[in-house]
Amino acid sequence: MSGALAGKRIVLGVSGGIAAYKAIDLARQLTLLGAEVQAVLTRSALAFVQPLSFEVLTGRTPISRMFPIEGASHPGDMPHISLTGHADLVVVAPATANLIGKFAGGIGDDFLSTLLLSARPPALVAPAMNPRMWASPAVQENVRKLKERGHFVMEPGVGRMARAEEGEGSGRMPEPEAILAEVLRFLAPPHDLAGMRLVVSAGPTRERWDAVRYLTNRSSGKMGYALAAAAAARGAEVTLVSGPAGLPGPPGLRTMRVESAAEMREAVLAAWKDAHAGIMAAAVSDYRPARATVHKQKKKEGPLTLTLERTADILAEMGKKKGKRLLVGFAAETGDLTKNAKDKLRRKGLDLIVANLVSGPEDAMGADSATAILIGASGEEEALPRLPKDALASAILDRLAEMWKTHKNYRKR
């Protein structure tokens, strides 16, 4: 696939830690995403992962080397100068004590270190190391050298530590995805969407049936949020439409809040007349109680019986009333996914549809990362794998800026 960092060039620093073996499914997720890694590995490293496995998953042989000169494609080349010149990012992951404290003073003595002394702020650094070295007065100071000439240290993450005895703390290295969403914020989008008029619906619905009781799903509202703020930032005018996910408004756009749906129909109803495209995210309920009670409804013995009644399809009430604009929608499904998809994407008028497992080990639903397919108008697909749902939406978005290059008449209104 063409994917977010599609060009991007990114150097992959890692040093010695057991949180290494952490950075081979960071390689992995960069390479996935279709930027171009090429990994340097410190001796130290080498105790605990092993050049193959980032050569496999890179397709670049690592360097682990300073002398001779490892990946000089002529005499008198000098990698770790035209490695930095080159790339748009150097990540540095883990980086331990030992890294951060030669990288602040300046101090050259590898390959690794000697590149990081040419590399151009801002360098993304995710420390990995015992609590109470990350809490020594002689590390904090290192990070502050480095913040102050414009690199940016990642807080590390909590948890338990390698050693049962130390317990939890803060000091373990961030997950990847959490790296790869810095990754992805660093590397600017495009702004192919500049101009567009967007409605997101995310999160679940809730449809009461007592004072205190209602009816939901598993929805954690994650994916719609993410796209939501992945076309702001891709120029996009948004407005997001959300049921109770209970996540923060992404900044920078307008978020409704609803939470049955009703409200969201409505809302949805009355963004889509100036909108240009919709993705509809959000896990509508089909249906609601057909008589809901203002009193908490009392315990009695026996069966209780809930008679249902369906809710709108407001999907297929987009579709009809759709006319130039793109509308994509979800499938959420348990078996049969690309059948039951496209029978969805044509019933609905849909442009795109992003197919999910919501069960098993694929599982998208509440998850931060997931599998999907991507099924255009004319049939096409596209099998994306487990990616986090930043970057799953990044490549949603990338499907929807080139229909948007050919609505030229259409964005003009």
Ligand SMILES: Cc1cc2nc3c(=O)[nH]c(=O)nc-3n(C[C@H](O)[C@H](O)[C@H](O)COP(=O)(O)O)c2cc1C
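Numbering follows the first chain given and starts at 1. Computed from a predicted structure; not experimentally measured. We call the rigid core the largest set of C-alpha positions that still match within 1.5 Å between the two forms. Compared with the form predicted in complex with this ligand:
Core-superposed comparison between these two forms: the CA of Pro385 stays below a 2 Å shift. When two forms of a protein are overlaid on their rigid core, residues whose CA moves 2 Å or more are considered shifted, and Leu180 is one of them between these two forms. Relative to the superposed core, Lys145 undergoes a Cα shift of 2 Å or more between these two forms.
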The other form holds:
Amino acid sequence: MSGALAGKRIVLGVSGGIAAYKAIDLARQLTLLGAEVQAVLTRSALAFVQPLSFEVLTGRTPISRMFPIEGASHPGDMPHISLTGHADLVVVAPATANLIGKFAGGIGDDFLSTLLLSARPPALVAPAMNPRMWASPAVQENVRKLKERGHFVMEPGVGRMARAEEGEGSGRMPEPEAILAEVLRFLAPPHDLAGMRLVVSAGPTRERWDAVRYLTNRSSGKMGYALAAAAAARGAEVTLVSGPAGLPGPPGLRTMRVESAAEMREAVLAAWKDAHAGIMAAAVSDYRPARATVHKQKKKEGPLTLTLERTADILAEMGKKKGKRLLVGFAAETGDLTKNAKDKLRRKGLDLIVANLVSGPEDAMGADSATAILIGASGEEEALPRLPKDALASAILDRLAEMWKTHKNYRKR
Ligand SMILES: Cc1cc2nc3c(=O)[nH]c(=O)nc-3n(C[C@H](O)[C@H](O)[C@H](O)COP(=O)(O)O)c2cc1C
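Provide the structure of the form predicted in complex with this ligand, given the form predicted on its own shown above.
Whole complex next, starting from this chain.
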């Protein structure tokens, strides 16, 4: 089967809400795009829709109970585990308040909720319920928990509910087309960075002061690696310049490993010459020991004084040699986030800056998720909720892709 989702395996969980009928159309559309869809229906879902509809549209018998075992591919197979092992994506649409609660609470009392216990994030969850149920603190807390674990919970639609007396409000299941767009974003990202040569920096730097000792920082490299991998998936030709991050080089791109700020400068500026755009996510040391010895320094009585000198400002140098290139920087701040980020944006001639807090509970450094504000060249701010770094990378690349679209003449370079 050809199509944007050819060969992709999707588990479609359907729980018991009025919107279950829309899941039939979603299953049809996913299958038409080439996905192998395994529908999983809760007992309550069976009160709203017939398994036969899914079976005919997907060519697979839906699973709707734990016992006796259904959907086993061979004797001894345990589909509640094996399905998520093989799936490219788990989608739950509609997701009832009950299902969301069980997913957040780690309860596995039927096939769908048990399967979700072994689903790798992100699972794509499309909530559907009465607006008052959606607004309840319990549901909101459960949604927050799922997001924190890296799952993607769509915003429910706003508007008239299934029945007029339910009134209007937020809680409608997002339309199948909107869910499909998210599935495509996860599994078949748009090629909106095609033709772009992009340099991404990531990780900390190490500034040696003797044979075995160095100064460094808490950066994990996760943000830069997520950006590089996602940009490559969106068609960019990526050079990733990485400080010592201890992460495997993402497939489909060139990873250059460096150690010090000076080495990072050399590699980044070399790649910058031919690049159309740069995203500088590395936490480059601002200072290095003025003197480094090749031998290990012996300990002596009394304190040791290290004199530090400034390292080169790579981002500022890139800004000076920018021409029509697009340049995205990061500001890691412990206070006055937007003000400091805006100053940096202006000073270094950036097109976009990603402002991150690096202290307290919102600390982005080393974490799997980050709370960021995106600030554009004209100072407009987009405050994002705390997001897994993959999702934050997508949001940053969406902005880069918008700028790239308007760079038509430049692209021919
Ligand atoms: C007519 C009807 C419609 C319902 N619609 C919804 C709904 O849209 N969202 C929801 O969260 N629960 C809805 N419920 C309640 C769920 O069906 C109920 O909580 C059930 O236990 C959910 O089971 P499940 O999550 O295992 O599918 C509805 C119940 C009825 C009787």
